[in-house]
Amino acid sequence: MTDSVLFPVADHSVADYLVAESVSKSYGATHALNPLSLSLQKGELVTLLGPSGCGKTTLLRIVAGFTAPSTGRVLLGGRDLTPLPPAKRRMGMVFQAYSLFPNLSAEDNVRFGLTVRGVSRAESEKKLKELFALIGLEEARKRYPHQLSGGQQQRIALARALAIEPQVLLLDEPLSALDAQVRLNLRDEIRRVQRETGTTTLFVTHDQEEALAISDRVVVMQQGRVAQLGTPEDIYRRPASPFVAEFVGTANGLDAVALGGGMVEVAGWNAPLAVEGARPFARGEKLRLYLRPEELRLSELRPNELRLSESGPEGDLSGQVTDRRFLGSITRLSVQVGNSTLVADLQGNEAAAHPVGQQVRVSLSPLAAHVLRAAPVAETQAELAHV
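What would the structure be for this chain alone in the form predicted on its own?
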């Protein structure tokens, strides 16, 4: 089954504004992008997320017109763009490298596309005033690229892309070369600007947090295919495959076997665990059980308490704190439970109450765990059609 089946776009609705229809790219026997289809609504920000080599930049370049697809076509507002060169597609692009003209001032860099299109000086001046106010760099108009910080240069690149009023904005890992705090600030700035302009945007990144924070929808890609498409919450809370669960965010991944009736047996644990999502699986099926660190709750298991040998009615287990790492807003604790090491993210005083070596009760709700088949099967792929 190809991804074009998972995201059918043969009958394009009015809401389908930018459409990549059954596009693929091969270089000889190497398939950089397997046939897939994807559609964006007007004004939507969709992020292509995945590790290096997964095909996300290839797909972006096909949409932009820099790379010709081996199969398929690209539509914008119902018009086939596939034969058109990049300059005829009314798309603005921001690259990882800022690509500013070093011999031009910031305002002349932004003005460049307007000049090429024959926009009058008066009109371009009005546009520049609006854009520099939008990106908050009115005072930097006369500066040259070497006089600007990396974050400021990328804002200028964004303004230059928006100056031509593109129908689609394409962002190819525009923040990856920036320092962490600058990256965080500019990420929020890009989202604000995109919302204010209403520009349909396709954003490429390998950073999971970035994708979750900035997107209306996220496309997780794996080996040239779409692994899952959904809202950020869908991707994080309801991953469609072990790859998505382990790539997006932090997850405790455990091997388990279905016992039927919503119960699972986790490798190395003394007792079965009640998991709401395990009900559809038949007894004996091999599963992967995923627990997000923030879903776990710890309490001290005092010496006079009977050590838990099995899960309690609410899924309590016994364990021992083996490590702790302070990460600023949270402290990440490692807890040995049977043959498994779980990580739990706690805040403030809650984390301080559990030193290394402490015996603890690990509490989790039956709804806290997400269960998937250990190996994808046809039925698992079919479920993606309903995302």
Second form
Amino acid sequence: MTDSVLFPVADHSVADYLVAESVSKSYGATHALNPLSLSLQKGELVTLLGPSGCGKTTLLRIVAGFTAPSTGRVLLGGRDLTPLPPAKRRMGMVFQAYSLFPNLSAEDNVRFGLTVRGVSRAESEKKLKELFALIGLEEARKRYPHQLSGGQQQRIALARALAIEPQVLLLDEPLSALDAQVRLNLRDEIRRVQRETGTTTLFVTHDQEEALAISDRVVVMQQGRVAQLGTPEDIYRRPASPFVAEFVGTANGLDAVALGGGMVEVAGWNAPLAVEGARPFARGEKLRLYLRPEELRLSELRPNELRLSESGPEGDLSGQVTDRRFLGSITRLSVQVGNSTLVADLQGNEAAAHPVGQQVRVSLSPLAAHVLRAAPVAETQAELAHV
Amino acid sequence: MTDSVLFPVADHSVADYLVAESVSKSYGATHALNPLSLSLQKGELVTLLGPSGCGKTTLLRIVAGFTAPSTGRVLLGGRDLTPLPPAKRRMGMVFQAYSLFPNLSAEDNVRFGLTVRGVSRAESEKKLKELFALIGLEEARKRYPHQLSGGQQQRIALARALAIEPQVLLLDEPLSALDAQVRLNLRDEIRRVQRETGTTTLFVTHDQEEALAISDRVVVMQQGRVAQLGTPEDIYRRPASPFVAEFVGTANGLDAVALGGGMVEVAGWNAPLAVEGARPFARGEKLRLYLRPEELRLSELRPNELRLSESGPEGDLSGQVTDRRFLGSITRLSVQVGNSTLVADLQGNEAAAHPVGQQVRVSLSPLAAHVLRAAPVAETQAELAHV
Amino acid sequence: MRASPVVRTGRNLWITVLGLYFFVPLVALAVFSLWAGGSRYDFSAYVQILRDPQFHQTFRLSLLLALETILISLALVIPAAFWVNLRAPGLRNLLGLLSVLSFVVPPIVLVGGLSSLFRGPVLGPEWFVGTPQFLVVGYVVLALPYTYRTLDTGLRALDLQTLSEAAQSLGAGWGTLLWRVILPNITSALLGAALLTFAIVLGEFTFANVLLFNTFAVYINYIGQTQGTPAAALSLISLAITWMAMLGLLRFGKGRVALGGAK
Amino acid sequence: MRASPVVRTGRNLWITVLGLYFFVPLVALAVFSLWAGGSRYDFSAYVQILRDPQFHQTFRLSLLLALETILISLALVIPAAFWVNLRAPGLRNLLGLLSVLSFVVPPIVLVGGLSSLFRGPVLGPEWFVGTPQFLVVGYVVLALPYTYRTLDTGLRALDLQTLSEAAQSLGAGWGTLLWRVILPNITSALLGAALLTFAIVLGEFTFANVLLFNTFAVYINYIGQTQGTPAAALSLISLAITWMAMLGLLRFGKGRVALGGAK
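Now show me the form predicted together with another copy of the chain, since the one above was the form predicted on its own.
Entire complex below, previous chain first.
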């Protein structure tokens, strides 16, 4: 196994900096992680996103060296890291739990990795100065962890991880213990610092908005497998499976049947709907149709228009507003169409024009609809059934 | 004090069902709650919203009877409850921490309050059936708390609180221990159950979106005082103070000066801005201008328009897109205007038209701008500085 | 997890130390207890002990004293621990300190103080000072810190405040709260406290020896001083008794919980 | 908080009980220790004790034994508790059970077993069995459960896994981890364990009495059996010694933390 240190593996492109090569993890008969491969480019921020128990933390810990993979190996710049203990991997890690050493001040915490590596006093002093400036916490250098807020502690932990100039930065749900406001601020902060230092980063989270906001690429995981790998836009707009569609963002999910030629039919709706993405599906195929709430446009149906069919000629639907929820920047309307209830999110003051009870025409913007082959319902439901 | 039980207090309208009358709480020299009054109509859901330490939980506990107020009293239907212990108040309570009795099954937990009150077996059986149907957890009746998920436990706790047909339902951050997805579902569930049973409800939360989504009225609290009391729309669109404007939702906050006649000037912007709400302020008054990100409209400025002044004749601004963050249902753009950076949230695919670097015209929708007299900055900052 | 060789060596070392600590002495003791001189081994020592009327008499006395001590100390400690956890968590540190302080009162000092008190200017009633029941006073004092700490740990694991407030908001008074909510949830702590007290009382030698009462521990010492293999046999018998009692109680405790879980 | 009359009565009752439990015996003992016959009160009993060379001799011996016991048991327990908490949390319940089991081994049984072993077929080396150092073996066994439980509690409060992984990801080896991260954060648990061991050894009467070594506890017993007021005086002196030691250590412990906090 040490051979591979001497002979770098050649079958990955030079740009693939960190590579997990068909790694898996089983505990007895339980597969925490099915064999999967993943590669990160240098300087990239990739997020592992999924519900708890999907294997995302296991994968991170395999990269960090805290968990030995059952199969496969981890390569960094072509060098096999698998036999190395965590202390030899030079990967900075920030944990979900507060992990500052309670007996050391903020600056001694950040200095810890430098001291262990025998960096000279002068050099480490310079490094400290840079890092505290980077995270904007110069005034907290002498404070002890118990004197710092949760957000400050995680920022110090970030500085501590960066102090050793890690080859890879690993972040294991670093924001999940924090309050909402702090979480948003620190999320932006981490992204900024990551960009400024250009550190290749693997970020684990169960929060889809966090993943979309912070990542160059997102790996959506489900039951130890990669459900989808792509840019935030890919994941959100072109989900590869019902699981991804329902886990990322809010979506109106409807059972539909392909009619061929890009038309789909939803039971209970009077007319078929034209959906570009449905073209490849043969007539009669069972589909799952997803409509993003923010891509539905409403307009009032005047009484004289009511005699129109439930679905207009251009594929528009008609329905009735049955509920409205003011959520601040958006207002969420429930619209009864046939015997389905669609959720439509209107931004700002647009919802003021649509009181409960109003008959409305629902039009779909070009990106509103996405269709997928219907999965066995039980599968997706089991994954999402948390309540 | 028992007199008031015999002689109902007459100085509140009949509609005021639950009344807190100038209640306050001090611990030595610390004022956890300054004297404040609050009344709830029968069947209403009112939320106490604020950051931790604002006194919202103290107020709830005074209503519940777990904390005795330093001054003031609590009236229910005109009857003074202040001398009564919690067990005599008949208020159902759901706690932040999981509070099911670990040694009792779900149904025995729900039955607990009925048994204590000596309700007959047959009657309590009927009640149980209703309640489990209401919360949709019939299949979990025989399970024990450790066999239930967090969301299920809180639903059982809700049923347990409702079993005694409480005069008031008190919810103390019941969702904050739950995962995001579950939190959203249970939030809607609580609202539905509250409406179906028509139970007057006081709901405590630190999550502004939760408060907006669930409430008939919201009480925003700050440092033991009521910062604002109003409908969700009031709170969001017409915040009464810089604290409320910055705590509820996302807002671009800018220092501005009134020019009189509804015009305001922002340092570094070439032209003044017309803001209806600024009319009452005299020329020269220092203001705080808030622009909601979702109410900013962008349009590309073509090169030949670039020679226009930075602020167009209709009060439109011009600037440059400097950053974009894809957040799923919205894309958040940063726009540099003068030397301020504005955040604009565009829904769906609208942001695709505005790449980073583009010169754009920023127009304000009618509800976009809100002005307030500038507060001493330190005050608001101290409240919001969590990181 | 692939453990480094150092870690693996450390693990084996500790398993070995644990084995040495717990099992080697027991095995050696067992072998010795069967020794009947020369190279003969039989159960004669056990027969001798089990036939000794003193064994039965002293064991019964110690058992009675243990039960009395358990009842008295639980009755004292349950309300105190409940009250401290619920209403005065600030006092918890103080009580913790006090309970350590009384760990630190050596029994020999305690009994010296007690007996000099009772024989001194403050004369206890003769009918009380003269019976073995007098020992219970000392035993309760000895057992209190253990009882307190065990119950305190059990209560702390409960989120007592939320449970109490939930019960109160549902209309429960203090009695209902204690009997229907708190006690059923700390049965294992109660059993643990009872067990520790039982073990302490059964093994307590100093008090009884100094105050000249013939308890089980005094009998063990007497046998140990005078006879060889019967002493080893008796050691094993008394270990077996306490461990059986403990395992029985633990099983009962588990059973209760499982019963609750499956009801 | 407006407490109901019942609660208030309960509170007062418990404060009274606590007072009776801790202070009345002490005050009575103190008064008795000053009693010099008839109605005269003076310090003659204290003078007598403090002038007794036996007092100094036995106290020094017990002190030495305590220090040896502390060092040996810490050296055994620190790595074990660390390893169990970090690598084998599943074993924690087993070790917890074992440590309760050994609470349950009455010292009188332990010493019986030990001494019959050493006098029996397995002969210990004479130079060892003949010196008081032999007691340390028993004391370590006695103190292990306390030491283990105290350190285990300290380590559990730490989130050992996260701290260890953080240190490792920063390049620290096991030594650095233990010395620079773990031990500095459990100083109060270490001090607590040391203190409990100190108190146990200083007050342990059974072992020394049965094995015929003249330790401090044996001396206390001897005085208690033979002399009245000096026994009370000695009780108070030894209480004062152990409590002073404890408070000193606690203060030192606090000082360390405060020092750390202000450095």
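A quick note: this is a predicted structure, and the numbers were derived from the prediction, not measured. Heads up, when I say rigid core I mean the largest set of C-alphas that superpose within 1.5 Å between the two forms. Numbering follows the first chain given and starts at 1.
> For residue 367, tell me the Cα shift between these two forms once the rigid core is superposed, in Å to one decimal.
Core-aligned C-alpha shift comes out at 4.8 Å.
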